Every structure is written in structure tokens, then in C-alpha cells.
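Just the one chain here, laid out as C-alpha cells, in the form predicted on its own.
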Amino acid sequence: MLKYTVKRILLLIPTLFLVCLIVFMLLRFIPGDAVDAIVTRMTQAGQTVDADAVRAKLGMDKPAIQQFFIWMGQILRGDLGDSFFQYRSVQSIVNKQIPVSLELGIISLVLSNVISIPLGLYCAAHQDSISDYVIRVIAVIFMSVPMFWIATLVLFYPAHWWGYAPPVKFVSFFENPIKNMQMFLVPGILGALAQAGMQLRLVRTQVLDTLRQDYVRTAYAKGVKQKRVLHHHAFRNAMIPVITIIGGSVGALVGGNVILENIFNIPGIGSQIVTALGQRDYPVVEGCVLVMSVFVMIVNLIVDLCYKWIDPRVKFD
């Protein structure tokens, strides 16, 4: 397994540096440059500027290839660069809305799971009964709906009916765990549905077959309960498309969000990409995103490793 997880960390090195390439040149695909924004906000407030000294003082006179190059090499000494619009380090940015993400995803991926795996296995031993298909109707409903259209709905119904808004401040939870739970709760619930759906219908599936095979058979037949059979049989020999699955939304922990940050103005990664997307602020965006890419592909990585873990037949080539 040692030499496996080597090989792993060494393909990370290629994969790192194609996402680079890639995010790079997507930006500059984009119409218009940050160039053009800025010039854009200091004509409107009246100051005249010579846009070729703002693009030599980004860097921006320079071809493409080169820019390219000039931040790998920042990104090899461990310098993300710096804002073009925020006066301050990409770092700093991405080390402040980074736990803010983190908030978010584990309370969505925590609540999930708490839904997802109990009723998985409450269906897969109560096949084809009436709650059965309740509770996987319902699991479809939470997949198919636009999961916008409900966080929409969940903000305007309750500012119509009673006046209620959710904060639009963020406060840490070690400051004030109230007032930051009643930010982060609904968009956390809504973050897992659609998750926990997926799941739920997985971990069924999953489970069902494992039930079928003849050592479950076996099992029963020596009079063991069903409880048992579920829970250390079948359970842990159909975890590991679930785990894959988990390891996915594990992931997506880091900018996973974007849609439910914008809407409930969280402060996280995945609104300050957007943002910095609309002021074409290139190296905030680069940054936001080859870290999320590295926390994926570790993430990738354990879940791999898990596998041999869940299941000791597994083997490493």
C-alpha cells in the first residue's frame, strides 16, 4: 500500500499543474480583463488613468506563456499572489473564508449522513412496505428539486409571513454559537438533502444486494439477528460505493457551497470566487481554486485508502 499511496502523491504533481494551466487560461477567455474594471471604477469616480501603467503594474504586459510561468514559480515558493482589488494577500483571503466553507460543508455532510445511512438501511430491511416507498419518494423529490429554488423560497415565505430574516453578518461560533447557528443551520439542512437523498437510495441498493449474497443466507440461518446481520454484515460490505460517494461531498467541503454562500450571504470560498469572478480579480480566483483542488484530490487520496481499511480483499496495483 506504501508504494500505492507514493505513486498517488506523485500523480498529484501533474494533475496540480494541468489544473493550473487550465484556470488560467479560462480566465483570460472571459471578456474583459481586470484591467477594464479598474479603469472602469476609477473613471466613474472621476480620477483619469493610463491603463497600460495599470496593466505593466499587474504584470499584464507581459505574453500569456509568461504570465503563466511567472505565477507557478510564485506558487512553488508558496506565494499565491495578491489581490488586485482587495489590497491584501490571496493567502489571507483564503485563510479567512476557508473555515467559513469548512462550517458550512461539515454540517451539511454531518447531516447527511445522520439522514441518509439510518433510513438506507431502515428501507433495505423493510423492502417494497409503504415506508419504503414514502421514504424513497421523498429522497427523489430532494435529488430533483433545484436545490436554489428551495433556498429561495425558505428565504422569502418567512420575511413575508413573519418578518424573519436570517442574519447577514457572520459571527464565528466561538463568539456566539446562536447567532451563528441561526446562519448556518437552514443552508446547512438544505446543503444536505439533496446529498442525503442520493445517499439514502445508494446505501438501499447497496445493502439489498449484499443481503442476497449467501453468507448473509448463512447468517440467518445460524439464527443471527437482523439487527446484527444489517449492521456487521451487510452494512460494511456495501460501504464502499457509499464511502465513495461521502468522499465526494468530503471534497466539495471547500467551495462545495457556492450557490447556498450567495444566497444566505455566507462569506465563504465559494462566494468570494464568484465575486472576484465579476471583478476579473485573476489571482484570487487561481488561488481559491488550486486550493480546493488540492483538498480534493487528498481527500481522493484517503478515500482510497479507506477502501482497504473496509474491506481487507482489496488490492493496490
The other form holds:
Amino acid sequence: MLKYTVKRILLLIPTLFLVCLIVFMLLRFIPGDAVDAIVTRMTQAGQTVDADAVRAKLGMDKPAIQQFFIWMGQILRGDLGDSFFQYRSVQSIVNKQIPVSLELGIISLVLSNVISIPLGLYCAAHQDSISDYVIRVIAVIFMSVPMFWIATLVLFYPAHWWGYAPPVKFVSFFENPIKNMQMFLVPGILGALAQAGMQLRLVRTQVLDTLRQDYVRTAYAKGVKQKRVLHHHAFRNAMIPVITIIGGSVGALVGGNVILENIFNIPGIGSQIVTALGQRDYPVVEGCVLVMSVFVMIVNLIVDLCYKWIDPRVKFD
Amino acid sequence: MKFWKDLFKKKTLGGICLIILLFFVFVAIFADVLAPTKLVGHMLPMDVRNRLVAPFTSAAHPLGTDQLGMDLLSYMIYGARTSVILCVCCTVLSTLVSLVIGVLSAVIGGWFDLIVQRIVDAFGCIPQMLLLLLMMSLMGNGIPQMIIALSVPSGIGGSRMVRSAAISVKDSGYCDNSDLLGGSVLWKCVKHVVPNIMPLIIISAAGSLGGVVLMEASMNFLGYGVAPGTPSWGALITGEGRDMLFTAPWLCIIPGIAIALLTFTSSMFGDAVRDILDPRLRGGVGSYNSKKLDKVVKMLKEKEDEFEEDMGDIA
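The form predicted together with the partner chain is what I want next, because the block you gave corresponds to the form predicted on its own; please supply it.
Now the complete complex, all chains and molecules, led by this one.
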């Protein structure tokens, strides 16, 4: 167990390096850079600027490889650099915006699990019944409806009909929980729906798979009640792939909510990255993507270590 | 052959979804014939006299028109072409990518596997949406660019599953024999490994069919999508549909329903394919639930009664 954990943590290092390399390379190949944007903006404001001077000031006159290693050196020292446009460090941006995205992600995650796991179990226990079909079809509908579309409708029509709109200005949960929830609940539910649909189907398939195992037949043969068979024999054994998917969805829920953050005007890390990408604000994009990738890596590691706890048969080699 | 029989007999819903999917493909292929107004260049012609016609009110424009008098039905038909091209190309390309990476990584093994898996891990750690945004801003808008951006990351992600399936095949006896007979790596991949993991690949390809249209629409929303002017359902919702949500709600609702329908049918079809091909999910022995148990109990009771009657007769 300890050996496995140490090995996994050591393997994170090359992966992290590769993440840095991929993000850095993708960003530098994007046509147009921050210098162009700054020069255009200054010229429009009526100032004359020397593009080369700006380039040198931002450290972008050096070859890309040198820039990469300078950036890596900064990261190793725990410094994510400064934004080109926002007059503050990437660290402060991350510190401010990660909790916002995290809150949205956690609300979606909790809701999707609360919806999907009991319903999935129910569907598996009543396979091919009418309620099973209805729940499954609804689940697929949730998965197929474009989230941004339904979010737009949910945001605009109540405003049109009843004059209700969620608060626009972000308030921290600890300052004003009610206002904060007004802002986060609707996007949280919308984010949860698609995820819940997918998880529900997965839970159902996995439980059905375990229900066909010999030990379940044995349990029935012993005269164990169906409820107990479901809870004690089927559910726990079916959970491993489900946990994998939940772990995988953490990254998507925290990082993939770019669209919801955009529509509901939530100042999360996703919308920050989209803005920074448009401005070619390299340090912000690199820093934010890096922080999120580290987050996903840690979650994946925890999920892998959880297997042992859920299923004692799992052996780490 | 048995597959098609099963699809329509046991999984009727899946069969119906396949027919709807084929209908979409048909519309996409014959868009030029079916559309009431044809494309001029890459754009639909304007008809300024009939601006913002509501759906189902005019025979010339059954689904209404937008603010420039563009016929919505024709737009939807040409949009189907974009969606179907994206769907098919992305699924094929991402399956190919995951097949090549996964199988080679499993069969060659050793250092190659270790390095390739680290790269796969690295791609897996970057949230998918952000990777898509980075790739799209790198390549610019357009259909070929979208195909690459949507399929390469998902193909790399899917290669893990292919790899683990390929490893279990690779360790079997016939692969070792192929080694002893001097079969090359490529021979082993093509002749032994790929045919054996084919059902799994078909299942995952069918399952990923639906997500593509949804992703395309989401990317359009963020401003990274097909080239401006190309008919696309996602572009219609995020462009005019959202701007005119109150004056012309049909511009948002009709393409939304179309996207949902295409995604829904592809997911249901994918489900049916999985249910039929996945040996673990095939019904038959050992599928228990309370209803079946009641039946069994009833049957046993009857048998018992018969047996007792028989015993009574003998006595």
C-alpha cells in the first residue's frame, strides 16, 4: 500500500511536467500574442509604443524553450508569475477564483450523486419495468439537452415573465448564504442534471452486472431479503466503476463549467481562463490550467487509493 | 445478422433510434435536394419581405424565418449535414486514435508503454473543455478543425480502456505462439489483438456518438466553432436564437430540440448496441428481481403441491 502510494506520487512528477509542456506549447502556437494585443490597445488609446520594448519587458523576446524553462523554474519556486493585463499575480487570481468554481462543482457533484445513486439502484432492482424505462429515458433526455440552451431559457424566461433574475454580483457563502445560494443553486442543478443522467445509467448497469453474480444467487437461495441483497451484496461491489466515474467528473465539474459560469456571470476559474485566452494572457492561462490539472491529479490519486477501502480484494502491485 | 435481428426484436427502442439516425443521415446526404431554398455559395439567400415569419403559419416557410428572412427549414436541413459530418468523422477518428495508441502501447509494452501512458495521463489531467478551447484557438474555426479538436483528446482518453482490454488479449496463449512463430508486432496487433477487442471498440464508439453534437454546440456558444456562415444548429442557438429569445423564440427552440433529438437517439442506439454486444449484460441465466423470484416461488409451490398429490395417490 505504502509502496504503491509512493510510486503513484512519484509518477505524478513526469505527468505534471508533461502537462506544463503541453499547455505551454499549445499556447505558444496560437496565432497572435499578448504583445500584439497590448500594442493595439495602446495605439488605440493614442500612445506610441515600441513592440520590441514591450516584448522584452514581458520576457517574450527570448526563445520559447528558454521561456519554458524560466517558467518551470518559477513554478518550482512556487511562483505562478504575474498577469499581463490585470496588475496582479496569477496566485491571487487562482486564490480568489478557485473557491467559487469549487463551490459550484461541489453543489453539482452532491446533487448528481443524491439523484443518481438511489434512482440507479431502484432501476436495477426493477429492471425492464415501466418505471425503469421512464427513469432511463428521462436520464438520457437530461444528457442530450444542450446545457447552455436550457440554461439560457432558465435564465431569460423567468426574468421575462416574473421579473426574477439571480443576483449578478458574487457574494461569498460566509457573508450572505442566502444570496450566495440564490446565485449558485440554479447553475448547480443544471450542472448536476447531465452528470446525474450519466451516473444513473452507470449505476444501473453495474448493479445489474453484480446481480447476475453467483454470490447474489447464493444470497437469494439462503433466503436473504431483496433489500438486503441489494444493499449488502450488489451495491458495494458495483461501486468501483461508479467511484471512478465520480472521480473523473470532479475535474469536469470544476473545470468544465466554463459555460455555466459564463451564462450565470459567476466569477469562476473557467470564465477567467476563457477571458485570458482571448487576451493571450499566457501566465494566467498556464497558471490556472496547471492548478486545475494538479487538482484533478490529486482527486484521481485519492480515487485510486479508495479502491482498496471499498473492495478489500483489490491488490496493489 | 443476429445483431440486427436482436436489435429490432429485443431492443425495439434501439431499432427505432437507428431508423431516426438513418433519417438524419439521409437528410444530410440529400440536403441539396430536400431543402426548399438552396444554398447560394455558403449562405442561404435572404427573403427580406418575409422576415420573422412564425413557424407553421406559411406554406413557403414551414418552420418560419429569421430576421433576414432566411428559411429555417432549409437552415435546419443544411445544419443536419454539419452535425452528421461532425458526428461520423469525430467518432471514426477518435476510435482510430484510441485504437492505435491503446493497442500499440499494450503490445509493445516496456518503456514505450510507460512513456505513452504518461502522455495519456497528462492529457487526461487537463479538463477537457479547456483542452478543446486551447486547440480551437490554435487552429481557428471551421469544420475540419472542430473534428480534430473534438476527436484527438477524446481518442487519447479512450485509449486507456483499449489498452487494458488489449493487455488481457496479449497475455493469452495464441499471442505467445504468434511471437514464437516470428510474427511482427504489427501482425500481432492486426491479426490477433484488434479482432478480439472489436466488440468493446464498437460499444465505445456507439456510446460516444451522441456527445459530439452537444460539444459542437457548446463550443459554438463560447465563440469557437464552425466558420461563420456555415449552417449549424449550435451556431443558430447561440447567435440569433439567443439575441431574439423573446421576439422569435422558435429560432432558439427548434434547433435546441433538433440537437437534443440527435443526441438522444444516438445515446439510445449506443445503449442498445452495448446491451446486445456486451456479454456481461446479456440476459438469461441469473438475472434476478422480485418479480421473477415470485414466479419461481409460485412454480416451486405448484411442483410441491403436485408432488404431494402424487405421494397421496401412491399412498
